[in-house]
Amino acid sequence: MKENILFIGLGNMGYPMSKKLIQQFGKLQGFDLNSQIKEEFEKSGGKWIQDLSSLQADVVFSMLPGAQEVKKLYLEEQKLLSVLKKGTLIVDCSTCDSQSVCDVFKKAKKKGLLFLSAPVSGGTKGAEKGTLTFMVGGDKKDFDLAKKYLKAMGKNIFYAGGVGDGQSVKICNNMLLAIHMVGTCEAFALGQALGLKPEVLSKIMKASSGQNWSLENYNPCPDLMPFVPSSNNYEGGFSVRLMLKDLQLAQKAMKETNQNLNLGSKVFEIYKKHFEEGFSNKDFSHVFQKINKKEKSNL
């Protein structure tokens, strides 16, 4: 028997995700609020639904923006755990509060679905690829069945534990990705000003102790590395909008813990700067605009 499977949030991240399941399991249903990746996802094998009160479901992905967004669909507007059938996976992967996840968690048991919080890591780039990072929450059981369709979209399937675990997890993750771009960018800014090229300071550099993921795999000095943002004027990818909303988990989970986190609380005001500046579409590589002064000062 053929299983229903229906995604939730064509987005940038949401819609190569979608592909690599069509993919791997065929038919595969589409739903998103903006219906100008109606056609798009058609032509990739999708079938378009215009309305979630009537849907036919075995397994549910989302990928929305935040917590808001997801308890609008799960709680609020689209009340979705009450139109899905008793028995149902969802597997949501938006980058919410672990608070959010719970609640949304509890009212999903009450009514006899399976619920489980995957956020992920790596990026635009991953989702195409299908080597994301999943870094999963909730009931062992659920994981298990969950894990034959992750592996259509991922590379690397963690259990992470309980039902907020997972975003825990990718909270801390992102924390010390802003932490690292900062580092690499203000490595690149220095180097310059010395009058290294970026291109020698880079192969170096990755050869070295100062390896990082920002370094390897997502340098954010323009025309080092092909098919990253940096080398596209800083669009696509992981916005600074994201970037600092998973900041502000970040914030909010060290104040419950009463962690006091120099470098977090950094990257945060840095972020938030950049944010407040205008560049929150741009990618949060494009951060390295702002810590060069190269251009501002001539040199």
Second form
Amino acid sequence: MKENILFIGLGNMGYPMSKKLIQQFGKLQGFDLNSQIKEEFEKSGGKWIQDLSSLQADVVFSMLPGAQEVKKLYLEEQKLLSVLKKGTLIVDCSTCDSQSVCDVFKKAKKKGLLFLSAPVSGGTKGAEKGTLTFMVGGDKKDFDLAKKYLKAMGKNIFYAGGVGDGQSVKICNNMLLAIHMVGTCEAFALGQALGLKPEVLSKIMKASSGQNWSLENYNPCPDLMPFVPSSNNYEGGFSVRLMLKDLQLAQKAMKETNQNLNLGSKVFEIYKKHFEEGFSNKDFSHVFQKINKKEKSNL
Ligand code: NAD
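Would you generate the structure of this protein in the form predicted in complex with nicotinamide-adenine-dinucleotide, following the form predicted on its own above?
What follows is the entire complex, opening with the chain shown before.
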């Protein structure tokens, strides 16, 4: 393959996504501010980039915590838009607010760069298996160019519309994710209080109308499912910090559109409190530990 692909942000999601690109295209350059990932990335066949100021890339992927980091990377600190050559395809997969990605998009266009905002769903498991869902916003012709790379990492590749539209879909999706995660935690808390074994409850609800993604793929009760964060002391996965960020984005969108959505606001409060109580780096399913406590909190 002739093209030089660069992946920036090799964290919980970015690292397994980068491995899929290496498998598909044979080579990949990678960069992260956290150099602890270097050794593992190189073992997986990637080429670590020390300094972004002299990079060679035709295609750039980024998977960063949020809008602040995306702006720092492309516009402010590393000023990547000024480093990349004309015609470079940039696909930012971080979850951000629509306005921020629109700002980067406009500036990228002015410099003759192609910019797509392509947030994902499917979690770390989806990233490892290459089954992510991509919700892509930007110019349709750039989306068509990006498809071959996205297909290496995902199963469902959707064109959502203009550059901020993928982010709007993502915000709605994650608000719903938080609601069914908290709902699933409450069902298990009540079930256990009624004397039911979690495995019995899980088996029956999965075949009943309470079925949902959290129950099916991400059970919050420890040791019910292998390879999910709840069975690994709630490590890895999707942090409380990042879920709170997405719920903040949903709150902002609600304000801007004059929507008063009760459950969306309630889960925002729940995750805000969980974050403030010191669980910011635990997986978001850790909220079960709070909900399941005998002494009821004021969540
Ligand atoms: P993470 O914190 O594990 O990884 C982010 C990585 O970006 C870190 O390694 C960090 O060092 C690096 N980074 C930050 N700023 C940088 C910069 N300027 N240059 C280079 N590297 C930089 O986060 P994650 O869980 O991988 O999530 C990444 C994005 O994906 C977030 O926007 C999140 O909302 C979204 N997301 C996460 C999940 C999930 O299950 N974890 C699922 C869907 C979407």
